[in-house]
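Next up: a single chain in C-alpha cells, the form predicted alone.
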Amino acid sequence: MIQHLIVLPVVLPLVMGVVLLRSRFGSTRFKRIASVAATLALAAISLALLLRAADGEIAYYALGGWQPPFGIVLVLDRLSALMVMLTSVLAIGCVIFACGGDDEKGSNFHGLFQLQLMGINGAFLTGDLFNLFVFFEVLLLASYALLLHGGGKSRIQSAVHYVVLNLAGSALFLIAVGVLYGATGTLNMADMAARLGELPAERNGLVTAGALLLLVVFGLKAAILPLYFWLPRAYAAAPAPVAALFAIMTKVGVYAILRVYSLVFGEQAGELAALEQPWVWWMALATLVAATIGVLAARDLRLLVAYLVLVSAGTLLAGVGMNTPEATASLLYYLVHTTLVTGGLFLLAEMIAQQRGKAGTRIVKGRPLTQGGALAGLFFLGAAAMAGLPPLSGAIGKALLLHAADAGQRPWLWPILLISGLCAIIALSRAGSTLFWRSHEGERGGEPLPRQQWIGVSLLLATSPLLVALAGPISDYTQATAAQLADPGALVSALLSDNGGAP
C-alpha cells in the first residue's frame, strides 16, 4: 500500500469530486462530512509523504507500469511532498470556514473545490511537461466555476478577465510544449534534462524559444509584472473560501519555475542553464515596487490582501531570481508563511464584512462590530505576520531572504523589501484603525458568527507562531529540500534507472 501513496493526493479528490458533483443537490449536511473527511484525509496522506520524502528518497509512481521517459510519471521529492502538505493545510482551513454557510450559495462548491485540489496536487506531483499542463487546466477549470460561485456582476466582469488570460497561457503553455518535444524528442523533465547537454548546436535556439515562452506562462501564473494585473480584481471578486484557496495559485506557477529551470534547464545544460535568471530577478524586483503601491493605494480590505499577494509572489520571485540553494532555501520558508497567513486574511476579511453590513470591506468608518475584539485580535495577529514584522514568521521568512542576497544582490533587494514591509505597515495600521477604532458610533451591527468560520481562520492565522515554534526544523527541511534542488541528476538517476518504480 505505501508504494500507492503518491497518486493519493490525486485520485481522493478525484473521486471525491465526481462523488459530490452527483449528490450536488442531496443533503447538505452530507456534502460537507464528506468534503472536511476527504481533505483531512487528504492531510494525512500528504503528511506520510512529507516523511517520506524527508530522508532524502526519490520516489515516482508509474502509471499503468509504464516506466519513464514513456509513461506518466507522479514524482515524489522534499519540494513535491512540502506543497502537497502545503496544499492540505490551506485546504482544511478553507473548507471548514466554508461549512459556516459560504458553501450553500451554489450546488456545487465541493466537488469544485476538490477537483480544484486534484489539479493543484497534480501540478506540484507530475514529472512531465504535457501532464503539467493538463493539470494547470484541470485546476484552471475548476477556479473558473469557483470564482463565480454565489454570482454577482463584479464576480462575473473579473471572471472574464480572468478566463481570457489564462485561455492565453494555457496556448501559449502548449506551443512552448510542443517546440521543446520537437526539438528533444521527450516530454519527460528528467529525460530533457539528460538530452539537453547532448543536442547539437542548432537545435539550442528551438529550446531557447521554448524555455522563454514557459517563463511567460509561469509567470502569468506566478502574477509577475507585467503579467499580474488580472489577480487583484479576480482575488478580491471571489467567495472568501476560493479566494483563500487561490492564494496557492500563485506558488503553483512559482513552484514551476523552480522545478523546470533547476531540473531541465541546470548546469547539465552548458549554455542553456539558468535561461531565467536574469528575466526573473528584475521583473520580480519590478512586481515588489508596483504590487507596494497597490498596497498602499487599496481602499478595500479584500483589495488589499489581493496586493499583498503580489508582494509576497514578488518576493519569493526575487529568491527565485537570486539563483542560490540558500536563496531557495529562504524563499520555501517564507513561501510556507505567506500561503497560509494571507488565506487567513482573505477568510477574515469576510468575517468582517459580514458584521459591517452596507460598509463591507470597504475602508471606511461603519458601524461597531458585535464581535469586534476578537476579530481585531485576529486582524493584529495576521496583518503583523504579513508585514514581516518580528517575533512572527514573516519576520524570519524576509530576514533568511535578506541574508541569502550576495553583495551584487544587496543594494536592489534590501531596500525594496524592507521599504515595500514599511509600506504594508501602513496600509494595514489604516486599515485596522478605520477597521475597529474609528467605526465607534451607532448600534453594534451584524449576527454571532458561525464557529465553522472562526476555526477556519484561527486554524490558518495559527501557523505564524507555529511557524516560528518549528523554525529549526523547518528551516533544515527547506535547505535540504534546496540542495536537493540544485542537484538534478539526482532525479534524473531516480527515474532513468532501471530499478522500475511503483506500478
Second form
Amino acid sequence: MIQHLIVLPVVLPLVMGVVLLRSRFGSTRFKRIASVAATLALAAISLALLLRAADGEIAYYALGGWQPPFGIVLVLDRLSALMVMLTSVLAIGCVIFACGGDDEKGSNFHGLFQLQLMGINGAFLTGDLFNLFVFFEVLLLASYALLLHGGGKSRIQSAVHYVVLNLAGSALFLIAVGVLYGATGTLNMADMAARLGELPAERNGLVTAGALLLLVVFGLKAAILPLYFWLPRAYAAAPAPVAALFAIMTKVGVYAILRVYSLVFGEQAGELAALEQPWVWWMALATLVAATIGVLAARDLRLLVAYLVLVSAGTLLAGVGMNTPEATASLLYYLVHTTLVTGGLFLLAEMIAQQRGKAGTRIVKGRPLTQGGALAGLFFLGAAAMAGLPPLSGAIGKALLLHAADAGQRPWLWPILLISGLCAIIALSRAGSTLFWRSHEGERGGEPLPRQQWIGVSLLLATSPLLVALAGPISDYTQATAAQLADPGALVSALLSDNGGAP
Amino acid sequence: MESLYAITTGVLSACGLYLTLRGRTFPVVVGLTLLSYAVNLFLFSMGGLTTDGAVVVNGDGDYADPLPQALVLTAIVIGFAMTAFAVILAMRARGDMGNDHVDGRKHEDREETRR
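Same protein, the form predicted in complex with the partner chain this time rather than the form predicted alone?
Zooming out: every chain and molecule, the one shown earlier first.
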C-alpha cells in the first residue's frame, strides 16, 4: 500500500470525478459530502507524501512496472510534495466555499473539480515530458468547463479567448516535445538531463529551439508579459471557487519552468545550462511593471485580484530568473503564501458581490453591507497579506526574495518589487474604503451569507498568519527543496539506477 | 519523401496559423484543426523518417521508431476532443452573443464607424 501512495493523488480524484459525474442527477447533499470527503482524503495523502519527501528521499512510481527511462514515472521529491500539498489545501477552501450554493448554479461542478485536481496533481508529480503535456490537457479541459460553469456572456467571451490560446499553446508544446525527442531520443526528464551532457555539439541549436519553445508554453500558463492578456478577463469572469482554484494554475507554469530548467538544463548540460535565465529574468520584471499598472487601473475588485495574481506571477518568475538556491527557497515560500491568499481574496470578492447586489464587485458607491464588519475584517487581513505588509506572510516572502537578489540584480528588483507593493497598497485601500465606508445612506441590504462560504474564506486567509507562525520550519523545508533542485544529479541517479523504490 | 513531408507540414501549419489569426470563430476553429494536423505530422517525423521498415521491432531488420506512433495517437485523441469542445463553445458564443466575432462585438458596427 505504502509504495502506491505516490499515484493516489492522481487516482483518487479520477475515481471520485467519475463517480460524481455518474451521479450528476443525484442529491446535492451526496455530491457535496463526497466531494469534500475526497478533498480531505487528498489532503491527508498529500501530508503523508510531504512527510515522506521531507527527509530528502527521492521516490518514484513506475506505472505498469515499466522501469525508467522506458516507462512513464511519477516522481516524488520535496518540490512535488510541496506543490501537491498546496493544491489540496487550496482545494479544501474552494470546495467548502462552493458548497455554499455556487455548485448548483450549473451542472457537474464537483465532478469537474475533482478532474481538475487530478490534472494539477499529475502535472506536479510526473517525471515525463509527454506525460506533462497529457496532464496539462487534463487540467485545461476541466478548466474550460469550469470556467463556463453557470454561463453568462462575459464567461463565454473570455472562455473563447482562453480556449483558443491554450489550444495554440498545446500545439506549441507538442512541437517542442517533438524537437526535444528528436534531438535527445528520450522523453523521461531525468534521462534527458543525463543525455544532454554528452550530446553532439551540432544538435545544440535544435535543443535550444525546443527548450525555448517550451518556455513559451510554460510562460503562457504562468502568464509572463507578452502572454498574459487572457488572464485578467478569464479570472475575473470565472465563478469564485473556480477562480480561486485557478490561483494555482499560474503556479503550474512556474513549477514547470522551475522543474524542467533546473533538472534538464542544469549544470550538467554544459553550454545549454540555464539557457532560459536571461529571458525569464527580464520578462518577469516587465510583467511586474505591467501588472502593477493593471492593479492601479482596475475598477472592479475581481479584476484587481486577477492583476494581483499577475503581480505574484511576475514576482515568482523574477525569483526563477535569479537562478540561485536562495532565490528558489524564498520564491517557494512566497508561492505558498500568494496562492492561498489570492484564492481567499477571489472567494471574498464573491461574498462582497452577493451582499452588494446590483453594484457587484465594481469599485463604486453601493448600499451598506449587512455583514460589512466581518467582511471588512477579512478583506483587511487578505489585503495586508497580499500587499506584503508586516507582520503577515507576504512581508516575509518579499523580504526573503529581496535578500536573495545579488548586487547586480538589486538595482532592478528592489525598486520594481517595492513600488509594486506600494501600488498594491494604494489600490487595495482605495477598493476597501470605497466598498465598506463610502456607501449610500439607507437600509442595509443582502441576505446573510451561508456558513460554508465563511468557513472556506477564513480557512484560506487564516493560512497567512499560520505561515508566519510556522515560518521557521517552512523556510527550512523550502531551503532543503532548493538545495535538492540545485543538485539534479541526485534525482537522475535515483531514477536511472535499478534499485529505486519501485513496486 | 523528406522534402514532400516537410512541405506538407509547413503548408498545413502556415494555413492553420493564418486561419487562427482571423477574427471570426469558424475560421479560428478550422485553423486550430489544421494546426493540430500539422503538429501530428510533425510528431510522426520526430523519430526520423524510415521507409520500408517494419512497424515494430522485427528481428534485427530495419524498423520504425514506435514511440512517435504512440504519442501521435494520444495527440490525435486529445486534439479531437479539444476540437469538439471548441466547436460547441463557438456555437454557444454565437448563440449568446448574437455574432460570431471572437471578441463578441459586431463586425458591422466597426465598419460603419470606419466609413
